[in-house]
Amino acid sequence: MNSVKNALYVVNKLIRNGYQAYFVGGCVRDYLLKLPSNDIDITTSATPYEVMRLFKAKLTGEKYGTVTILDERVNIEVTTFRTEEGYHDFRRPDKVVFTTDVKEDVTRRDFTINALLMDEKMTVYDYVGGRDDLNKGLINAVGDPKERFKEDSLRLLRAVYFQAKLGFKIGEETFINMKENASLITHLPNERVLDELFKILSHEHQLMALKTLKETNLNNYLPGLKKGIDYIVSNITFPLFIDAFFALSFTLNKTVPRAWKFSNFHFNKYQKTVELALKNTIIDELVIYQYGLEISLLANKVLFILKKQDNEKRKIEALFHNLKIKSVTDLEIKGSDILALTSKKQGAWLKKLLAELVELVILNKIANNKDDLLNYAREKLNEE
């Protein structure tokens, strides 16, 4: 709420200079719900360059008439009243036309609860029924839901995100059109879908939102996630951490689809977790050494959710902290020590022998001291 007041000077200055100006969108919604809002959107009759003459600001969306005010306290974006035409990519308008009628501006927006206006006196203006929907806890598209989703297919996932954040019910007509148009999200860049999923999974009403993904068939267009979402909706009563959600879903899918543009780090983490979870093995010292603590814990979490193992978080952490060695470099001998015992050249055999020594130390079958390790290595070499 304070962030709106921190941005009030922008609205006041625009008005003093003869322009119309209102708070709009999420900041008005959150103000009325008494929720914090870090991003402030202001809509105005002033053009971007007129705004920039009044404030220290930078042009961040010339086509869309958006200027960002340089304010260290709060993120403020000021956008000129506009209408939009043509959406051939199901995401961005082909044509943007600036207007002087704020009603035309709000009727192009996504959901009624995001299309409320508020002036400098904190008086709210509602041209789309957003105030009533806010009071009823409903998410309804502005105007014709079918048109709104065809204009921007990301709105299908945005509806689910607002549900995850607010716990609101999606209105009947909007819900029906989400189901009928679910396939439109295939037009979205993978990265944008993934960003929206992260936000959905990060909020309090995650389970409600996942149920909507299932019931609207949106989960059919999320590669490798359908079985996970179906399982969670049917069996889970508590929200999952993001890593647990993806690891569970990909385990049920048996692999991590390449369609998702995860970082190499996250792709490998999820793939290794899937590999370990599918083994459904006891997570002992050797497994923890081979896979690491994070993946071992995540695989156990997945197996616990699937009712295949007990939750052994404390045990796994204790085993990890008590490992005699956590890396081949912790061995009391080096490859050069073994090479000194033989005339053989360095190769894959050496790496294999060092790995064997690590395993024996971890399993308490040999002490991690140089003499014992060298004696074992010498015996292995003599056997060949």
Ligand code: ATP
Contents of the next structure:
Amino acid sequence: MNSVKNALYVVNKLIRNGYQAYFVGGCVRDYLLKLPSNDIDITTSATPYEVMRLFKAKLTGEKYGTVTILDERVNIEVTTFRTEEGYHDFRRPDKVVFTTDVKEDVTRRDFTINALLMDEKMTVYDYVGGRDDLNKGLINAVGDPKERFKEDSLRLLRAVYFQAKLGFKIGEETFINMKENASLITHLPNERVLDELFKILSHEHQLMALKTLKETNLNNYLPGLKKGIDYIVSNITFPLFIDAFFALSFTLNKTVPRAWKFSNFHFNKYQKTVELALKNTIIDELVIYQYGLEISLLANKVLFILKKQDNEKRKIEALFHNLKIKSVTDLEIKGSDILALTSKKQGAWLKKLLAELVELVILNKIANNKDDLLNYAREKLNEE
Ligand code: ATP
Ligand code: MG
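Next, report the structure of the form predicted in complex with adenosine-5'-triphosphate; the form predicted alone has already been given.
Full complex below, order starting with the chain above.
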């Protein structure tokens, strides 16, 4: 587990060498909430090159003044006190300016609960009202929310992510400004939105966060997800797995929008699930053979959530387990065996006949042994 205690040596050494240094951001918030931290952020008056002289470290963000300490136990990032200027792409500052005043460093941060400082004695310094918000369970922007969301529109989704993670309420003014500026997320690269969405979906308070996506109208700018989010907010009382969330949303949307940069694997999985769920047929042996176990289960889950089918998880798993064959290559005869029975040339007829044999074997109408299959094929050929 990551903990500020494991990174205390870094703060202490910086101080011993005459620099100011504090824990900052998520790790202070999580420490006060007694939660484990993903990573430890330290802010210091030392420049990146001064930090590199003191520790085994690598420069991971020169422009932003960030150095990563090489420590196998914990991920520690040390960043020089800085302010940011000029945001023209709704995401990144044009310019980063190093400063010696730690107060300037905290006021550039996104939310008050993420802008607390803590020194080597675990004394907390709060210049933005973050302590109070932490106690009340509130997510509030640092400073003017409108400005902060315009500077960097990723913060709109980060607010929702912290809600998903912590179960906090979003402060009123921050919420109003999220709603007014929701469309700004269209300026973000799709990959960044998807990353943030994955984070939102994989945390405990997913349903609360989805409600916020709806109420702030952020869901209008998430291609193909609006109907899904609306449905979940009105009908579901348990968090969904990520796959179920996307499969349900895209089924209601009738297709997977190309806008999302899914891997081919995920795109195909969702698209096939949508295709199957839209058919709304009983998921029997043949469907399971054709679509595979994962997609069959996912489609059933979607249809269950939509109240169109019972939850057939166990039945589908058992059917899959008992499938006589899982692919055409499992048939006890090959195309060449059938060709040997006839003077006909290879063609579509052969593929069709093999598919028919597959179906008969799957449905237990014929045994998967060479003699029975050859007899059937022979009769079929004689009929013609
Ligand atoms: P997590 O638990 O997900 O790591 P975190 O608060 O540590 O949450 P990080 O993305 O690791 O979030 O960022 C570390 C800190 O950097 C934040 O707590 C915040 O102070 C600041 N920060 C990160 N991203 C932004 C942003 N887009 N705008 C302003 N400040 C930010
Ligand atoms: Mg972090």
